[in-house]
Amino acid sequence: MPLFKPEHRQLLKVLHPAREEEVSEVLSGLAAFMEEKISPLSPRFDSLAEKITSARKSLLENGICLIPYPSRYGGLELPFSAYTTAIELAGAADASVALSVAIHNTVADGIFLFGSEAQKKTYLPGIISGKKLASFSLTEPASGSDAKAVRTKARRVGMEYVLNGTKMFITNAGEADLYFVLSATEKGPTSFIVEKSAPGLEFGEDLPKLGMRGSRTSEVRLTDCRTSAENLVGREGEGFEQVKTMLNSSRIVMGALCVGVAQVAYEKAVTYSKKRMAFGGRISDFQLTREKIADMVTGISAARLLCLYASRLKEMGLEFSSEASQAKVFATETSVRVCDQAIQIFGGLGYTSEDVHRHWRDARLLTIGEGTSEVLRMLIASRELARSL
């Protein structure tokens, strides 16, 4: 089935009636590329028979990350909801490629929002065009969602900063050309851009994972790692608030990615249910199968709408942190449920076929990464209680 569907076009027409044709042209082009070049390779990425490197580079070169950025940096200046939808389509094509690209573009978002004009001109065009690959180096062995507890240290030495510490579970680590690193200075958490060529920057082995197997995940080790003072993002002590803002947008994107994963699992399950015969009829005719199908598609539609609602709030310059967290919690947990139901519809084949259960394995990561569901529920509740005062 095509990745870019009539319902995508309809929703974009509701959100951006004046630009629907322009946005649809970009998204349909990206979808056609992914259907031909990425979706067929997805099982091979999962089995590690092939690396995602070439597919990711081609997707970046086709402009997926150009979508939300201004033309002065080479972007397309399209709405953020168009980018959200593009990541959903990428998630349906291959979750590992989509994750790698989404994390990469989170770095672009951080530089765009908080970098100096010199940093934007130096780094943004290369990142969003795919000439440079980026990595968001936040998580540490002792601090994941609790970014204030960062233990990586940075101290100023002349015209450089010297960084020491270890980052853990970092997507694109070892492959990326640029690293957006949160470190602690005397003034508090602080963000730095660190180039791969920086002395003292090393990487661990690719960690084996339950899902998202195609994306590289490893440690980032900084041992007396030196980066120019010009690569300080904003000012010392501003890193925590910067990261919070970056994660708000990233959570919408991760929710959308999981909508894509759920969509492809759902479509496979529906197709199979129409072919599988049992007790003299198709299992799609059984009431309990139909209940599953109804719940699956309802959850997918609701998750997509939550992601687009949060995207629209962001586009309008309104507060959206609670809505972003709601979108991620609901979309990621819905995706896990939909993929689980897909396995159930396939029965034994769902449990034994990599091409069915890999979607569940991929979705399972994102109830943890970019803020666990538990932490996000705390954030949502805090925001809502504050609004009610």
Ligand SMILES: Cc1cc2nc3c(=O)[nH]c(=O)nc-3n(C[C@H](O)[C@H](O)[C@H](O)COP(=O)(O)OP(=O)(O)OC[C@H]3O[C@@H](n4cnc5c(N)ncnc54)[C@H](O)[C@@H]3O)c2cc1C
Second form
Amino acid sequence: MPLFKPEHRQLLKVLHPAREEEVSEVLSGLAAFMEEKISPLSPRFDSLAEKITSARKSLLENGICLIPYPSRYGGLELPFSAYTTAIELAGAADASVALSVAIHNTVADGIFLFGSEAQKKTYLPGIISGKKLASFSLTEPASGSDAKAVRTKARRVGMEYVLNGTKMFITNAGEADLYFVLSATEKGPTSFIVEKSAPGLEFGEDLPKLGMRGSRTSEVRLTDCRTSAENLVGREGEGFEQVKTMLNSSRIVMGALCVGVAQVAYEKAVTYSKKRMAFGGRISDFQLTREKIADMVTGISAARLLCLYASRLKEMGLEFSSEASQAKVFATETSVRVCDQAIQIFGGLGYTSEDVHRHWRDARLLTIGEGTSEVLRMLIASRELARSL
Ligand SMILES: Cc1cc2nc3c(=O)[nH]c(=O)nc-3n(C[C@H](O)[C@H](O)[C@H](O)COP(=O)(O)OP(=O)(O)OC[C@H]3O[C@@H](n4cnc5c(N)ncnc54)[C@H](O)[C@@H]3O)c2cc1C
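Next up, can you give the form predicted in complex with the named molecule of this protein, since the form predicted on its own came first?
Below is the whole assembly, all chains and molecules, this chain first.
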């Protein structure tokens, strides 16, 4: 099945009637590349037979992260919803590649929104074109959901900051050229860009995982790690608000990634249901299988729409934090459910075949990473209760 489908084109036409042609051209080009170079390798990334390094680099060089940025930094100036859709397609091609790219782009977004013009000129073109890989280093051993309780410390010494602490579960750690690090200063949580070559920066072992096995996850250790004062992002004490804003956008994208994972599991299940015979008929003829298929596709469509709705609010400069959280909670939980139903439709083969259950294993991360479902429900409820009805 093609990654870029008529329904994607149709939705983008509804959202951006005047730009549908150029958006579709970029997305169909990316989809063709992913179908040829990434999807076929996806089982090998999952089984660790092959690293994602070269596929990720090629996808970045094909311009996936150029989509939403201004042309003065080398971007394509296309709507954010086009980027959201591109990550959905990448999620369907390979979830680990999509995760690594999406987190990389979260750093680009942070520098674009909060960096100085000098930082943007120095770092953005390299990141969005894929010449440099980035890592978003927020979580710590003692603080994940409670990100404000950051324990990594930064103190100014002359023209540098000296950072000490440990970051945990960091995607792209060790592979990335740049680290966007949240650290505490006397004025509160503060963001820094730390280059891989910085003295005192070390990485842990790649952690074994349930899913997303192609992506690298490890500790980032900062021991008297020095970064230039020019690499302070914004001002001291602004870091927590910055990462909250960055996470709002990346939650939409993580939701979209999961829509892609669900889509590919759904397509495999539908294809199998039309071939598998039981009780003298195809299992797709049974009403209970049809109910599953109807629920799966309805969930996928609704999740995609929520992600695009939140994307559109962001494009229009409107408040979208609750909608981004709704999109992530709904899309990630739907994806886990759809992938679980796909396993059920495959029966024993679903439980024993890596190529079926890997989608469930991949989707399962994203009800945890970038804001757990519990924490996001708290955010949604707070926002809704604060709104006057
Ligand atoms: C594969 C992988 C990749 C990751 N990549 C990155 C990355 O690139 N960068 C990065 O910074 N982090 C990354 N993370 C970390 C991830 O974002 C955190 O694991 C996540 O935010 C949850 O934090 P925690 O693990 O400390 O869980 P905790 O915060 O300890 O939560 C444990 C449980 O308690 C629940 N809980 C916590 N607070 C509340 C509350 N107030 N009410 C109800 N329930 C609550 C949570 O929902 C969860 O179920 C990654 C994690 C994994 C597994």
